[in-house]
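Take a look at this one chain, the form predicted on its own, written out in structure tokens.
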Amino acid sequence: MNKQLATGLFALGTLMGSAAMAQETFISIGTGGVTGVYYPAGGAICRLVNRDRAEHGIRCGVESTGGSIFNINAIRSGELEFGVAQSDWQFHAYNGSSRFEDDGAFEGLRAMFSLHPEPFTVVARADSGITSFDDLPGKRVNIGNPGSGQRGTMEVVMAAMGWTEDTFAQATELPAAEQSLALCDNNVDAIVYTVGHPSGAIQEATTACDTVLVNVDNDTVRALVEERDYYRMATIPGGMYRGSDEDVTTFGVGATFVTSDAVPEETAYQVARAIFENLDQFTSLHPALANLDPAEMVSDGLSAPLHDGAARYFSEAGLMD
């Protein structure tokens, strides 16, 4: 081989290598606070996607964010490719209702699959005198940070109950990662959290001080569940957390994994494939994911259309017609 040919082949190889590197796709997943379930769930998704990065060229990163509503808005603006969001906020975003009314329907929102159930959870100090949801008026309550799903859900319930922030002695807006400490420092009487169980944040609150999980079960709540398909009555098993030996009745939503139609079909296909072909590993990465059923994951709580890439994988895998 002469020197000129060798130089040409070297240059060609360099160009091909550069092209291959240029084809690498970077995706970011918006989650929630680091003590919740969204963050480890997003991390579990990224771990499985990144494991086969050499094959499909997708590099996945996870970001701790303000939660469901933030994630959906960031996907809409193109700041994030994927995100975890409560099923109710997926519905409202796609239909342009509730907190998304001013911005209008996010018609490009696409569902990937559903994740774990998320009961609306209220934890109160044992010395607060709060034994049920109806006891919250006149108390110091952390209603959640703006942009979080828990804040949005709390506002829905407050409106249905005829409550405003003035109903409480104090309504704080701490993010999920800070509210357990505030409860145990006696800065608030109760905190709310829409979260999968077992939850590290709830575990923190119930072990660091004397607390109780309270029932969120009255005629108003049951009417909300009856009216809205994305809500379900839910039970938090007794004995899961210190101070709450009996089952707690509440309502809840489901965590869902969402994206937009701006994400290429092949990218969404590979993300879905990474999870469903390694579902045993995925469900072992966090206790809240342990009981996921693939048949339910492709349909439950998904009010936005499936992304074409996810739908293609589910069809190939025999998970949908």
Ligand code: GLU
Contents of the next structure:
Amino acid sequence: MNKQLATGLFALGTLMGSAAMAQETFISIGTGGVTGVYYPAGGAICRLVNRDRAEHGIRCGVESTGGSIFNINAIRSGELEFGVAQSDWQFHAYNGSSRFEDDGAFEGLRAMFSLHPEPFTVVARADSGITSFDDLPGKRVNIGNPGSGQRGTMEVVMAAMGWTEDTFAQATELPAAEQSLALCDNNVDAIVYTVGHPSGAIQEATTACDTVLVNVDNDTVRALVEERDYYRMATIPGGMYRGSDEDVTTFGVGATFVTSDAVPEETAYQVARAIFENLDQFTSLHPALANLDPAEMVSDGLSAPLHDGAARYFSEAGLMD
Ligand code: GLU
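Structure of the form predicted in complex with glutamic acid (previous: the form predicted on its own):
Every chain and every other molecule in the complex is listed next, the one we just looked at coming first.
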């Protein structure tokens, strides 16, 4: 190659390089505590998106946050582009109900796809005398940090049970990643976490000290599940965690991946493509994601409309009409 041509090509390469850089799109995914499932699931999404960065120019980053309600509010304010959120809070945000009544309906909320099931999980110290959810009154209970999905869902169940924070000897608001240690340090008798299984947090709570997962199954809970589409009864399989050899019956929601209509169509398209074209790899990145089924992921637990970009990918891929 002659020198002039080489220099010309070099200059062209530099130009193209800076053009590509100028086009780089940054997206942030709001997740939850680092020992939950949202955080590693968000990491898995970013890993697959970033792998094709040369092609689409999207740089994906993950943030540990307070959880579902925080994530939805941050997407609404434009602070985050994507987030993981419980199906019940996706429903309420889009409809402006429950916790979202004061702010009004978030009409720009868009669904991408659903993820893993999240049973409402209650872990108690073995020495606390708690053997079921009904034993919580009079005990020290971590009801969760404001902004977390479990705090919101716990408040709904408490209201249905006729409980208030005064029902407990103490109601603490520790973030998810701190609650297992608080349980084992005997600062609380029980913790509540709406989370996929297995999760690092529940593993920590069941191995660092003697604890039990308890049933959350009574007439009030069954009536809630009956009334509301986004709840279902759920089982945490026996043998998954130390101290809990029997199946645990509770109710649960689904984890969903959400965004807003302010996020460009092409960005949402590329994110959906990165996950569904590499679904085997995605589901192998965390054991709580192992049983995901693509047909369910494009419909289950999604009450906000699909983002146009995700919808385009799903129809091209034959996942929906
Ligand atoms: N469901 C929890 C929440 O919405 C988070 C669970 C997790 O981080 O895996 O706050």
